[in-house]
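Here you get one chain, nothing else, as structure tokens; it is the form predicted alone.
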Amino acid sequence: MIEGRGITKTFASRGGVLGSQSVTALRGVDFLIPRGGAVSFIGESGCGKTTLGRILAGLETYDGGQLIVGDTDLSTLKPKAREPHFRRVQLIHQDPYSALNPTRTIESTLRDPLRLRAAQTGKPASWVASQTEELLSLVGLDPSYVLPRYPHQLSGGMRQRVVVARALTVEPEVLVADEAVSMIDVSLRLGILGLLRQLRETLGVSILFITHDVATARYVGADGELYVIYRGQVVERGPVETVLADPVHPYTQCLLSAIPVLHGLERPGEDRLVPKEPLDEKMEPAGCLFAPRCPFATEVCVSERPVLGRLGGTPQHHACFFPASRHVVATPLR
């Protein structure tokens, strides 16, 4: 459906205290989103993740680097023709109380792009009102009650709900869902992730899901892959319970070993570890990225930086000269 072969992305700044300065956020990054499949991008904050959720929505350029849409390198299109192909892909925000417009009922905010639609695909006016009610009870809210209210009048989530809703309205093929639990409460999050879930299996829309989250990413992509992002690369992928119960990189065993751990019900993996230091983005390593931080480091890890393979003869892919799997994460008590 969607893919990405070596996207790459710099953000420049000028001016400031500091002088001119860029960040790079990806760096060759690979990816491949089936029809109708999920696929999870999980790592710290300011690894890219978000960057390359936006560049797939449309709402950001990439510098180099080929994406895929169905059978359309938009690489070879000029921006205004690409719009078509972005909207195939729709962006699920992760704030709910500043995504919807605070003035405007959710009924026009949903019934204009569906006239948009209407227009463009012939449809009766007819057509919109009783779509309108399909998406809101496909998305588990009352038409009746949800339809003449104003965002402050719903609870984050029903009005996350709503932000899906209106996602569905262009009939997308892709779902971007960056953090899309993360601003409401707990007890409900679980509602939102097996939505997510039922639309894959009652529409086939696939689903990119970003989170720092481990246990989200392995509810909402149970059957697809997981992609371990740092620094804007890719440093393990693999189908999601292969690298969660074998983790192999140092930075997915950080990752896993920092999930909190339910004593008195679960026994902590006994090769938990810690990163030796903590991030320091100014720092650009010649070898490894993760290297200055690495309790494994070697000479070699300073000084050549590893690609994406599987060195070891690994079921998974990895970024690592060294790969060892190790037992991190925490097991059920027996």
Partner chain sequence: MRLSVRQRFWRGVWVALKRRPSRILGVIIMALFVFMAIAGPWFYPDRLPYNVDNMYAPISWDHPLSTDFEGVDVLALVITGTRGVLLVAVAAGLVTMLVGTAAGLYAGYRRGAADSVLMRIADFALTIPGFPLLIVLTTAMNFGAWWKMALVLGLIGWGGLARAVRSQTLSLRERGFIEAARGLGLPTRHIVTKELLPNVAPFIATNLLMAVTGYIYAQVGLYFLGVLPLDTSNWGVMLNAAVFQSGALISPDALPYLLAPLGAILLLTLGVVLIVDALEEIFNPRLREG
The other form holds:
Amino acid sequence: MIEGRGITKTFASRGGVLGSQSVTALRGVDFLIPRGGAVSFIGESGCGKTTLGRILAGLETYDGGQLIVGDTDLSTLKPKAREPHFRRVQLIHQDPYSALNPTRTIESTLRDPLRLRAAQTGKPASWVASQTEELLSLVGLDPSYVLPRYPHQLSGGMRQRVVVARALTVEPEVLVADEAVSMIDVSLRLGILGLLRQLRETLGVSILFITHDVATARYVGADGELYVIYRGQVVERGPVETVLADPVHPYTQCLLSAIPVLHGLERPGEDRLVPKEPLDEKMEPAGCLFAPRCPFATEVCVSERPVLGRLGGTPQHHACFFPASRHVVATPLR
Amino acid sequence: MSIVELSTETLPGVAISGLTIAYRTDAGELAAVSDITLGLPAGTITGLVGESGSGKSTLALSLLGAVQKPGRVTAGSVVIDGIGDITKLDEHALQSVRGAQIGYVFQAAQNSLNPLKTVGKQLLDLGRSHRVKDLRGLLREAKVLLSRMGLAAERVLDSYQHELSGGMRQRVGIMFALVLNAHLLVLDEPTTALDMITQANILQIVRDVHAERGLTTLIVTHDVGVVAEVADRMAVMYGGRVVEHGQTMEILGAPRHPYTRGLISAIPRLTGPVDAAKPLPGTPPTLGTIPRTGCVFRQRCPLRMEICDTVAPAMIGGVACHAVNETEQL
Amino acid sequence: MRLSVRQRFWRGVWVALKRRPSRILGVIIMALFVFMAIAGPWFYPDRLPYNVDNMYAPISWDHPLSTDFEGVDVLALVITGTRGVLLVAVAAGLVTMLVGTAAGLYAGYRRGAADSVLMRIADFALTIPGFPLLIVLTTAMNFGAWWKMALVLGLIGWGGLARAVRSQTLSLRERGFIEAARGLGLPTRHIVTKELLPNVAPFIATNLLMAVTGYIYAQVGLYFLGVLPLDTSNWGVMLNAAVFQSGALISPDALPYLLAPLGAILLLTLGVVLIVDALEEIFNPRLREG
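Switch from the form predicted alone, shown above, to the form predicted together with the partner chain and output its structure.
Whole complex next, starting from this chain.
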């Protein structure tokens, strides 16, 4: 189990002559990833979802808030002492082409973390070889085919499976999949998504699925929670099927409206919005972060910032003064 | 009546027939595009769908006469109304046709601008290289296009690539493709690496600009959703061949080729049972592993028959599949 | 059949060489020089036979490259001179490789203060004019011993390699596989030697071979200018004698004596350049198997 309370992160970027400019990536994000559960973060690029995943994997520091892994509040530990806890979270990179060392065979890529593990836990050398094969079989690869090969000799889908197998060498509790299928051929994507789903069942690992493609998030964790993030703030949060069936925040509705409709196979939702993309994100509004792009913004939205809650008695949490049901998702014709 | 006639005269249709494009490799000359016959009717948007290695980008480049070495057109023709067979034109003729009559938005147009020059400077370069007399008029046209796409035209023309977001760069790419008044527009993966909302906006722009300017448009993508949103007609490529083509609505509603069926049912949806999405077994072939004889899809095909190993299925009624042809004839 | 990693590597080397005949030529040239350096002196007595009656002999089977001002066979001089030239150049190259690679990897992977300090030193090593400094140093130190010379050359020349390795390391550092290795808790030693180094290897090898040719020039140049004692056999000593004693620039008789060492240097450089062309393919498994 991993819990975050009020995680904040600001990147200082040097803005040239006019002095430094900072970018707020996360504005006090609360989240909970239960054991064996699935949580999906969705939002546009730059919304902070990737930063959050990297913080969980220990690849990025956070500025404020508490990060609790299991029973340990990492905020109380020295940076060095946090490392073993971060190992319980493994990141699956978006790009399976750069995630594997091009100069090493799959065998040596998998063997080294396993050897380290064997040394730490006092397992015999034979364990390394058998575990290598077992992990590859678990992710749906044929060990005798894959082991002697270099990454470039494998397809994108196979590479991503190897990346998952490598993450599993340290028996993690959470896999963070950041756009894990966006660079993989369409016909192979579902296989990877299915693998993540299957690992939840067989190994009990939790999945944090980070994506801009809501439908893939649903495939991996339809029983989990969906977090919609906009400019570092969670604007809507609830069970996946609830949020998808009845989104109440206009940003969520924009995101869902933007998903292409397979005309001929399904009918567009009758309230489908025409979302506006952010053409200028540099200014920091005083009120609701989404107000400048929101088709329904009122005066209060511009002057006050809503917080995550259940205003209007909705089943899910949201950060909007005027939550309203709109039917924006396409429905199948058959 | 007369309007219809006029529009078919001015709009360029494209007729690709028997086109084969091969790349020279260590293993010999391998065909990336094999014997493709496909028409782009004037005034329509055609979506060309395929995965990596399907040959879709190579096919798109052939419309520009820009197949890169070591590749070359080994057979067939690409006839564009008003231009002729583009595979027969020399480099000089091609250069005057590109941009002026055929607008092309490159794959990853987000990064195809010159980082050291402002958009305006690059626009003037383009004008000069095409010997445009009225550069002011060119700027005016560019501003109209940029404003039409929701951008602050003056500011964009004064910007460098790094000052523009991905969606803005894509719009600039479309502006460059159309500013010389091209009527054939080719977009290669126009929304890859863009966010959903930006993608929706770009697709809306493509649709609107296509209608307003009376274009013939080809949109190349790996994403069936993109085609579903914008294209009147679609063609599905696999292993260098078109396996199915027709009206988008009809294909999506009732796909016939086993690959098209598999591809569409492998797309997870937002509603309906989660497990309605089904994975397609196997992997798409690369240039070196495309079967040389028989059907290119047979290794992943649930309807595989004996004849598939030896005879490449002919395109009959918009689908190239032995099994489908057999059942439909009954 | 499963081959060991080593067997696959050598098979890959062979494939890469075969792809262009020029590469095989490069290897042949290098092999020839290495052979001359190792075995050359064994074929000749310590003091080469001389015959003052046969100075600047016309080219013949006995003296295919003519003879020098004492009637010593020029081919024999070239062959016996190879060892000194290559020994110093290779040893200096090793010094450069060790210092440059270590500094570049450390600076690029650690970043921060260590990076700044090491790169300032590397810049310093890059900006000092090497050859004039060498001339000054020869007056202060005795370069008679080959290892002293190699050490000084190597220490002057590591800056470029360190810079190249560092920039490569910096970009690799952000790659997914390095982040993954850190995330798996693999020790830094492993990350640097097993993950980073193999990816930087082609850059090291290329820079190194180029540095080695530079050292050959520097060393031969020092002998040629006469700032080093002329009592050894070295191509530079030959050039010096040809120009300053035999007047090869004005006397056509002595021309072969001048051209022979020059030709040897050019041939060796050619060999290096032809091999460098193959290095990228040899170290990159993707290119290796084509």
